[in-house]
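Taking the form predicted alone, here's one chain by itself in structure tokens.
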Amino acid sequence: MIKKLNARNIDAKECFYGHKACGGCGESLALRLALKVLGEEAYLSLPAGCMAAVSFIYPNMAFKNNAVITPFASTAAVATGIAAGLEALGKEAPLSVGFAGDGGTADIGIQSLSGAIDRGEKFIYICTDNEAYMNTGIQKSGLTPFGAATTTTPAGKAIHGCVTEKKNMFEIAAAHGITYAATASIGYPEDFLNKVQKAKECDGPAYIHIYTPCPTGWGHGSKITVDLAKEVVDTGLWFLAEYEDGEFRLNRKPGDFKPVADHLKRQARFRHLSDEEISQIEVMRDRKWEKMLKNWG
């Protein structure tokens, strides 16, 4: 039986520290928490996103683990290559983990991720989703939500922020028949810790998609990062779920959703939205939840 993790019993060792991330960075918190579960023997692969930029600044290295920057498109391919190498070297319990942002996962890296899952090799892939290409100037990614202002989907006269909905990477990963997949949020850290633990123990590919607010790209105070990450689940705009043994399962079902408008208006990227557009977002949310409750229970 897998031991349940919480703030009292997680490892006190730090495997990710001294980095140069922005104050209140959600991605850096996700990495820090994940590595407390994965341990310092895990081998890490990261594309040239935010976490690579803030962690490998010569002569400093923010990781205690062995870690490598990969080509942007090939995080999963490199991670499975490392896994094969560790096995060939006879390493006991070899553990290879890829960390990539939303652009490096849902857009540029999706082909190598799809191939790696399809091969059935044991590795873990964690997508840290801050809903845009933050490292290169806050451009829209395939995971940018409807209405969000980015530098390539500005809130102007021609368009009013992003006009598309988030790509559903969780269900795309599950559609491969993956061994284990889950969604998480840094607003619910205990849930995330235990999903990483489950991914570590499973015999095959595992995918975790974690929601990680970005103060710089979203225009919110660094002190409310975790609060926003909790609130987005409570408003129903993000969900906590797992895919295991071929079945989907919701981990949290908010009885009554918290007001969407209050949550969105705390972020500068949504402050241009009209009441009508916020109502449109609520309709999209309700449509998604109707399907999940009907099909996942």
The other form holds:
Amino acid sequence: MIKKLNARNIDAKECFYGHKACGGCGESLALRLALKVLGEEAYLSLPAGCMAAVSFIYPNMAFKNNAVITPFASTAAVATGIAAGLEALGKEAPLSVGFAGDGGTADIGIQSLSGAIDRGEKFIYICTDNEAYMNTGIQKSGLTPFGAATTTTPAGKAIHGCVTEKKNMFEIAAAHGITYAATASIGYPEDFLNKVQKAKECDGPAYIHIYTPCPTGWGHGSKITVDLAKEVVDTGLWFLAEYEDGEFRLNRKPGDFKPVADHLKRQARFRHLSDEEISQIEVMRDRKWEKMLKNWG
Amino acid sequence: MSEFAFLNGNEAVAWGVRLSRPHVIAAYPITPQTKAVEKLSSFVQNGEMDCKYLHVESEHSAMACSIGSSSVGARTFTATSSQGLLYMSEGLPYASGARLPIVMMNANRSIATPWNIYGDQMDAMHVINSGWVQLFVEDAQEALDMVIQSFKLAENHDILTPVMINVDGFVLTHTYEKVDIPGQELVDSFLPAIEKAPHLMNDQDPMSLCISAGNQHYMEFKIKQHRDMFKVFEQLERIDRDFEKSFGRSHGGAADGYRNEDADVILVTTGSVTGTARVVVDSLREKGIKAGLVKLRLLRPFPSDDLYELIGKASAVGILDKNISFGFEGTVYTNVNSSLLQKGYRGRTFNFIAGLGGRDITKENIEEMFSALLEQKGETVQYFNMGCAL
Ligand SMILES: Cc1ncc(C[n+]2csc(CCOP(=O)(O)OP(=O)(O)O)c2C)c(N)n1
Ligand code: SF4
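Rather than the form predicted alone that you just supplied, could I have the structure of the form predicted in complex with its partner chain?
Whole complex next, starting from this chain.
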């Protein structure tokens, strides 16, 4: 039985500090929390993206762990290469972990992620989802939600923000028959920590998709990062779920959703949305939940 | 105990890799390299090699996996060709900049479009500035031996630079030759287990790799890398001498001369075409013509000193290129010409472009090249064996 983690028994050690992320950065919080569970022995792979940019600035290295910046498309490939190398050198059960943003995961890195899951090697992949390419200046990614304004999908007169919906990365990972997959949010840190713990213990590839608000890209106060990450689950716009032993499971089934409009309007990227567009977002949410409740119960 | 076998270049490379005992191989198939990766997989599947073979989904990932495994200190091999090399090219400077001693076979092949699977050296020239050692071999035996030597070279702590062994597509990869496969014990004593470089990832003193460096530091990293590259000449020669002591054969250092000492005219070649050129030089010599040959084994680092020493006295030099840098000339020519000029060479230089897309380079073509050199006639850049007038 895996020991449940909570605020009291969490490791006090820091493995990620002195980095240059913006105040209130959700991604850096996700990394910091994950490393408390993964520990110093984890080997880390990070592609281009904010987290690589803020933590490897010579001569200041922010990771206490072994860590490497990977070519943008190849977080999972480098991570499995590390695992294979360590195993071949005789290290028992090496812990190799990739951290990539939504762009590095759902767009450019999806091929190498798919290939690595398919090989069945033991490694952990954590997608820190801030719903856009932040490091290059807030452009649309495959995980940018409908309606969000980014610098490549601005709230224009003809087109009102992003017109596509988020790619279902969690389900895509699960569809590979992966050993373990989960969604998480930094608004529910204990849930996240325990999912990382599960991923660490599991014997095969594991994928965790964590929702990580970005004050700079989303246009919200740095104080409310965690708040927004909790609210998004409570509004039903994001969900906490797991895929294990071939089965999906919802970890939280909210009775009533909190109002979507209030949540969205706290972020500059959604401020242009009309009431009609907000209702459209609600319809999409309800459709998604209907499916999830039916199929994953 | 060594044994003779009838092997093609791909199989010879696979044997060289097997004998070098890598920890990890990550490769993706592409003609004309496929037989090498198939052979290596079968060695692994049959338990004849104790090694992790990663069945990656692309060349980009083959290079990325290699970066991962090499960064923890594992001896790592990969192989590719043509479009595959181009596809992995993003990772090449990562590997060299992080000073990872990966060894790769590149089966030289043309680049699309038009699509063409046959041999030329466009692919290698495309990535000549990637910070990899670029080595060209003449035959299957040299290919096998150079895999073993390349690990020793790349893993040397003064070098720590990845090595690309270029093996001409089809001409070498698919042609069978009698090859001496050295015994495992002999190879083990020549090539000891990899010694982990201090900058690599390790449990005792965790490292950050492939870091970023701003304008106040980047240049120093790059100049250090550049300077270390020059150490390859000396180490390669030393390795080759040791190799000769153990294995009884030598392949030389960065460049090799053939009947060049008193030659009036010299042809500079890379790779398999050298064999044909040797035959032509011999026949010209029989006719009393003072023809000679210089085989460039290394294009990076570029052996300027050796080259001048081998060529210096000839009145004209031809450089055979199986590639074009569009809008200019052949890449080997650019390099040789520039370096000879710097050394004060006074003779004329010609660029002979031939063999693109697997077009034959016949003995007659090479004879024509020599007559152009003897008469010092024609344009500086000349094309050979053209099928139709353009
Ligand atoms: C091959 C390649 N293409 C483009 C880039 C430029 N680039 C660097 S970071 C980045 C976006 C990263 O976005 P994401 O993965 O979502 O991470 P975030 O910055 O949001 O953490 C891009 C496009 C690159 N580094 N490499
Ligand atoms: S831009 Fe966003 S993701 Fe990037 S460091 Fe700042 S807050 Fe974090």
